[in-house]
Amino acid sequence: MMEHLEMEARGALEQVMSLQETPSEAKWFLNCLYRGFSPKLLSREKPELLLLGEDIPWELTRAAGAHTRVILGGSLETTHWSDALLPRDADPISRSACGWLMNPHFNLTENALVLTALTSDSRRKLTGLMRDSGINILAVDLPPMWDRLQWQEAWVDGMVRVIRAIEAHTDKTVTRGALAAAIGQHEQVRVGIAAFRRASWIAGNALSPALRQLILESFWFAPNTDEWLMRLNRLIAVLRETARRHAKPAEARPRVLIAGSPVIFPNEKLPLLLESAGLALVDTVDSVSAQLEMPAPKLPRFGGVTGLLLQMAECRLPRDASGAWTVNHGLLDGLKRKLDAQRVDGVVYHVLKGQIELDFELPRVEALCERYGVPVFRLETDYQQQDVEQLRIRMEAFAEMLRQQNLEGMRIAL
């Protein structure tokens, strides 16, 4: 029931809400979430293009100016909705992400074309699923590795397709300044949201961890890029202004990192089990966040739209934390990075049931956090609810070690 995909948003908004105080400039940005899941809208919605799963870059939808909704998975109630169509034990994302394009409910892909990349098994039965159903998709390789040129080109070669589908489907020409301003707009979301992160941080409490993550996750379902910066920046502003005026108390409560499987609203159940066990979430390293903190390459005065593809493998594709490629080097080098940037004091790895590429990972993950000195809790869920108590238990033992460990650091400091 669509009622029911409504009922799941408003919850998981809800929860966090109660948390704290929402600030008035932080509505917009849950709004936005809440109008995604809209049965009104949902009905009415009618996509040119949709972009499954988060490997292929937004910027190349953006340059054609296309209606482009992004699909990601994240719905308890959309995984219901293909309990026919997939087994039990694929994994969530593909699960939901089939649900929300396969359904008696609404359409969005009547008038769309549906853009994925090869990630894993599951994308690829997938992908078939939906054009035996008639749907028109088109899937692209990724290459096993990305520290070649020849694979570097591989990857262009993928996008040149995206590209070439994109202008047929919308009767749109991708041009080269087209392209370069999508990437001036993703290094303005980029700046961003690092400036949003430091003025959340400085600001202490104004907003809760979990709140935070919303708000970022808010980014994929905004209709407009512009005003999602425009109101990301106002809120900033508002954030800088409460710190300024209102010392930042110390953050007494051990600080963690969720690295591996992503976060996608509104299934937010890890993020309020952290808050739930006293743990301040203070970054995520996976494949969506990655998409958001990629640096813009540097624009070739010459040269067309291939260029400029080429320019972006050779800056993106080291940062990539997608599954596709035989080492996660994105992942890791991101984890690298944020335990660099701060203090961090526990690691929570997050495996959706069936993602078994992010197991693959996790004897690296472990041995980098422990030249660190950084324990690793691995966590494997799914969307439903039913283990949330005994996953709670888990989550406040780990907490009660970090607490101790901190405490023990302290005393050997004094």
Contents of the next structure:
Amino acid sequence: MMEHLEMEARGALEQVMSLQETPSEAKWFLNCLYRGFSPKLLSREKPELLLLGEDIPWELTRAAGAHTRVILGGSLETTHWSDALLPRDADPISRSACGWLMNPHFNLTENALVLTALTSDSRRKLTGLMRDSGINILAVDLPPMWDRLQWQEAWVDGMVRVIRAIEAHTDKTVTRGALAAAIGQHEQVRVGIAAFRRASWIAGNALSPALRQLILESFWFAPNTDEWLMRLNRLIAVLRETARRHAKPAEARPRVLIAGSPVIFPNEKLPLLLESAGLALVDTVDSVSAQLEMPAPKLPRFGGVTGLLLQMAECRLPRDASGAWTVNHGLLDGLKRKLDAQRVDGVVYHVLKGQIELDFELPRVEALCERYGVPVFRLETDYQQQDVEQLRIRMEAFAEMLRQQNLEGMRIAL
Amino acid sequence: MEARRRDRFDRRQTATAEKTLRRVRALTHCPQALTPFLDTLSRVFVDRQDVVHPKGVPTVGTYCVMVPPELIYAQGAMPVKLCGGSYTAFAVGDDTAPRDACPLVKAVMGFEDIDAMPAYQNCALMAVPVTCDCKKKLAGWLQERRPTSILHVPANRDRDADMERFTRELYAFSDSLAEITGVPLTSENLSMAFHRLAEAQTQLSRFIDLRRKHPTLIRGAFAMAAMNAMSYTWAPSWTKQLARLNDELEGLARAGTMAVKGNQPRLLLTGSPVIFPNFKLPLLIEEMGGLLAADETCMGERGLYDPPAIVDPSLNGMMRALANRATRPCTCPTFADNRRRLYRVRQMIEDYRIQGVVYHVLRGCLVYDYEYAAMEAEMERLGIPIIRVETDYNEEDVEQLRIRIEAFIELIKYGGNDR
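Form predicted in complex with the partner chain, following the form predicted on its own:
Below: every chain and molecule of the assembly, starting with the one above.
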């Protein structure tokens, strides 16, 4: 069964790599992704901390210096493993995450403390299930809004609990200095990602958008953030050099943005569909990518760890695109920022079946995009492959419409 | 166009509510004292009039039992539970809400959209506790349209810090109430409200006690109608109505007049709330020869079942008591750890001598669906048959459900479960 998991990861990587030649500097990132699914490593791996979901800042575990694995979902195979445990309508991310942590094939939770934030119904109930099955888990509650001081304090209180639990579990102290250093590293990651996006665009066809997406996703699977950053900077340098020497301009494909549910490796269905429909993925706006785009807070001179967390709350919560909020301002503002910053021809609003909180945001997303004159295409799917051909037809129709629209625009300009 | 839409809504809404009431009244052994409860439902859903409340008292729409009615009464307003059960409003809300949203939320959005129900439209404030994803998004949606107070319900409730936080939420809600009523929260008016609700609780305890002692004394559909009517009735009036019903039931019990035969299978309904006029399940159970002996849903007794335990009579102490009462004994699946729901159902099975459990899942109500596996395992341990019924706010599946419920009742009748 674990071989199926490995095959799933290999299949996704091969599909992306078959699009065009992969630069050798990019292979390390793909290997990172692959290793995350290796049966041999999975049987051996005993992380100290497991971050379930993206809602708890990874800086907190980084500050403790503990061996951490992030579980975001993404895998169809692990989804199958949780079939008997969860209701039919549970979303694929929760199903997959449940399969990662509760399965008969490997036990990532053996020595681990699982840390998660209760941002959705599924997460809440999943926490109860895991606790009942003996998994050591700390679940912190997130308020439904962040615009009251009381709610920001609730977030800080939750994160203080996370830190205390990490310290108790790992016997390591999270100091102000260590947290500040982790925040600094997060800022380097954010700057690095922005630079990488720019470099890959100016390098034209050197990297396919799907490959670029995979490289960004590999962050969550990297065993060492320092090395990931170093490799990313090396790749950026290569791309810049490519652009300087023999850049071929990227094909004039309609530029599309994916918003809504996150694309998580190895579920690369959507980026691959965009490729096959002749669309260029320019960016993503979702809860996972938003985490890596959070600006670093100003570090206060005094105040200890709690002071830093308060600054983080102020800085992060308005940009957090999690489903936890009554209105997902983080998603809407993120989308607006990206529409302001670059030319976007269309938005694919990705809804993973069961992620009702994102479906509720669709009218607001449509209203926002209408102001920019950008069409929105709602695409609902799950991790299965049965609907790929139907989705391909719909995506091709969308691509055709965008191409016609662009041609029409050119005619008017002429 | 809009007028035609409203006209169509009026006709359908009236027809559905009337039909449900007719079916309730058509059941045998309807106590006379049930009439005021049915009249209340008829007034709100058939005649589409506002709830009866003292002049000058604003109404506050609440969307969960976790909003303490004491607080609203204390500050000079009247709570009206607005969770929707209307098929017609559901169809309207279907255009606004995402396809997979639960029917309850769709019905609420439909009522808000159609703007034709005075009980909804006249509310001066909406109070939405965030108990599930749909309610969370509903809160954001309502806030863009109406004055809305959003209450963050802690997903864990065993730490004092969580209770403190919920107490602060209640204070924030109290501030919103003061804005609409002009009545500040004081220990005196809160204490008065406690007394007012305590009387209702006393009558409810009498009612529960009667049902426990005589599970066949009153049909469950009647009990549910009385509980649903509480949502739209001024508390002291509801207390009087329930007292009269209790008196009548006591008389019937003394005379040995039961609503159904003693060998009729006694069922417990648990899961997603059953809200008038969506009485599909209770009516099917009763019509197919079963007795709905008890219900564990939040529109049933759960809303008033637990009295607040006041250990500190100061204002803050009373607010803490409210926060504790609203969350700690609550069996809502919004909580990450909800084992107490199993204990509660087990207790009810003992108390009401239950022979089978109907587990109601409204389509899209994921939190209840998550808890089904644990409930099923527990029932298997106890040797109590359980059936999971997933349904929606429409009548298309009624005949299929009828067959399933009938088969379930027969299974209990002839299956040798002679509890």
